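Taking the form predicted on its own, here's one chain by itself in structure tokens.
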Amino acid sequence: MSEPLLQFDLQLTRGDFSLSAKGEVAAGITALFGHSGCGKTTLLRCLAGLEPQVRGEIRQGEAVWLSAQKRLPAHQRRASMVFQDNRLFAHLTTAQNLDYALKRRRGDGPSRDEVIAVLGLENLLERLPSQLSGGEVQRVALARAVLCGPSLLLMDEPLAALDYGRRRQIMPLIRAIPERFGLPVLYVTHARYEVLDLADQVMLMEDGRLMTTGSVAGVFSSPECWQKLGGLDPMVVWDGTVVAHDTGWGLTTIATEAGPLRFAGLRPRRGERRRVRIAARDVVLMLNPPPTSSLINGLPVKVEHFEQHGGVTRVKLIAGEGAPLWAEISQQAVAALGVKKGQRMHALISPQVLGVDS
């Protein structure tokens, strides 16, 4: 993770449930993931100052929130809050809704028109919030929430009320925030997919307590973390740099920890990162490398350690610098492949490039 810009420390109780909560945002896209219930949204409003009997510290830099001397209230801590709903006000047009944002600004910020362009606003300012569809009210409430000039956005299920094809329209907005306007984000979710596409780090959260805090990749990657992140099957998750397309073949080759990777169908420029994920049983291994397959990605790879699971083997590899791979096999292919600790292989698979403009 990069340098933290939020250290928090908090503890709260409230009938039979219980927040304890130390973690870390760093610059770019938090994502805070768990079950319902589980106290994300309670954790946000802790930092947003809107819990008075939270209990702990919060520091922003040499900025303090919380502490046992102080507590800074909700109006004068740098943080924007955007909820599920809107609460857009319903009597304001689109630019009064931003005009009053601006009036509240709290610090230096971006400008209007730059947030009004970067957002896609300029044909909805004289609406009024009943003239916009669910996602032109997800646009405005971010585009409020930015210019009121914070340090932080909170954004508790931002997508939640809107269709999986509003959210894709409005995923990369978010994804574009903390680059175009320097605006850490914690995000609060309950969908894998929306961690995977816009997130670079994440908290899981049970039962009150932040239980894993890491990057995309190191966390979805981890064999400890499938169960938490609601059961997933065997995964692994690389991060990747777009480096060549081949305008004749029609294939983008991402360059990752483990080697390159190359894709059909995708545009992408050359230098924008893109994740790229790899099911365990879309890896096929072998002794030696094929003369010929209808699979374009294959890799070297070195079996660090394998053991059963129900009715499988998993192996776990290693490829290229160090990055982890998994298969899942079958006993009767571990003995006819001579399967064991060291062994150098390779990995014919199958990837799926994921992003919020896939």
The other form holds:
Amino acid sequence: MSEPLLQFDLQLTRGDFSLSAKGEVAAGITALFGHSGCGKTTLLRCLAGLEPQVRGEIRQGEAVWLSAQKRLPAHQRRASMVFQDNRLFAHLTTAQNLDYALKRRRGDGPSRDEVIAVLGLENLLERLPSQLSGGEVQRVALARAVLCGPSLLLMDEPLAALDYGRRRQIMPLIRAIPERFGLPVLYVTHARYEVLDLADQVMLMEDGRLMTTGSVAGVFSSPECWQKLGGLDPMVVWDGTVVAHDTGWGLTTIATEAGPLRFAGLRPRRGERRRVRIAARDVVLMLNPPPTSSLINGLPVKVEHFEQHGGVTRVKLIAGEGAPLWAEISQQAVAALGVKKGQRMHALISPQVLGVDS
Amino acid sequence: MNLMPVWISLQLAAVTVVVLLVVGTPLAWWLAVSKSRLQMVVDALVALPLVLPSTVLGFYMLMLLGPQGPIGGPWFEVTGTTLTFSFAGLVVTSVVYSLPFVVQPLRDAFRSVGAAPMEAAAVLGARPLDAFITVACPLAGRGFLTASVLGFAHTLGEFGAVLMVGGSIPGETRVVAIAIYEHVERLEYGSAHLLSAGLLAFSFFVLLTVYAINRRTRPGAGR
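Having seen the form predicted on its own, could you now give me the structure of the form predicted together with its partner chain?
Below: every chain and molecule of the assembly, starting with the one above.
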């Protein structure tokens, strides 16, 4: 089961803030990324039906949530929300919080037992929210949001209040939601690593406007977006699939758009999607095929163009089977290598595997 | 000694609190969430009994509830009885003068609950009334307790308005406060002492209970 695309085109003015956002939430996890105060939470609240002043359109397949003629109240939309401050009902136990959602279910949804098992809530059912830790509270909030039978799950910085360790525990649970429960997720965050580790698509928001929308790999690999992403160092992101695992050497092969890359120390499942990131400063350019080294990933590359950028030279390369790759090297290296357009070289790279172990 | 006034007072206080909770809860919620200018006006109206002499309230209630008054008149047409000098009239009067003691704690409790839990309930599929009953009211539980106790205690303690509207009909409108006054007038100090000390002790323990419960309940736990 998978829910149809959610389409929205919204305008809201409040004081000197104005929101004007048009976009789509497709299957998988869509990250809504931007600085604090740019309107991410407001957009989420508009979709949920919590902002009565908003004008425009929201539709999901046949269902119209908002139009010039119609304004569906929050409780009739099948949009469920996990708030930054969790908002569990303080007077109800975990079990009662879950049952509250279950009783008011608006559509098909997973069973109570399944959700409790997936989110590991078995031992928390009789506790009040005040007796739960921060991470437990967000797991219960997540379970409650899934149980009310939504067709869209909105998440407003659900990890912001948690420490690093607890975030890493909850991220795989969030990552699993679209597939496990057939739910599209719109996920607000201002943390880049959450976008890279969790999301399939990303929307960049600035001053109440959606600037860019696209696949995470596409947006993070695009030089125009590095600045919008908060001054990102040059990099490319490739989406890959685990194709082989050599138990003898402990090496995993991930097929990417540039060709196969090998990694040590992963515990992957075959067919699993993994994303890799290659920072421009982790790319070493060589004229000849590299001699033996501890870096195990090398690719043939072709220079597409290069330009000076604040004391260093950024070289845009076409790697392996046609994937763009950036290298950041010194001017001295440019001269020593005799870099020129169209030149064929070899690149040694040190890619980083992203994502969360599920 | 005749304990009938005690019984009348307790009945009056209990009925008044029930009526005030029914009327005051929606009013308090509206005062807590409304952003309209009218809200200030209503807030001031609700607080009036706190500052007015009870004779002023009593006088106007007498006008309203009397057989020729805008409320007492129709009441007489329908029921054939008068509201003045009756238990029903005392209930109406008590509801008015105890209004702030119930509405204000409720309003403050709803304000501290805030809009957030109601929004959470709405996105889970709860209609507004459903969310109000299942989320806002339980979370404002301490406010309900405080409101009930203060409303009850204040109704027990009222004298002036009750005397003006209800007089002192034994078994109907003679409440403890009036019985004490009459005992003193007749120099029956023993009976006056007994009733006064009883009322004093009762009020003290009721208030003590409220403060004890308020202290034990963590803020936000709400019950």
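The term rigid core refers to the maximal set of C-alpha atoms that superpose within 1.5 Å between the two forms. Since this is a predicted model, take the numbers as computed values, not measurements. Numbering follows the first chain given and starts at 1.
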Next on the checklist: After superposing the rigid core, is the C-alpha displacement of Gly37 2 Å or more between the two forms?
Outcome noted: no
Checklist entry - Just checking, between the two forms and with the core aligned, does Gly61 shift 2 Å or more at the CA? => result no
Checklist entry - Does the C-alpha of Gly28 move 2 Å or more between the two forms once the rigid core is lined up? => result no
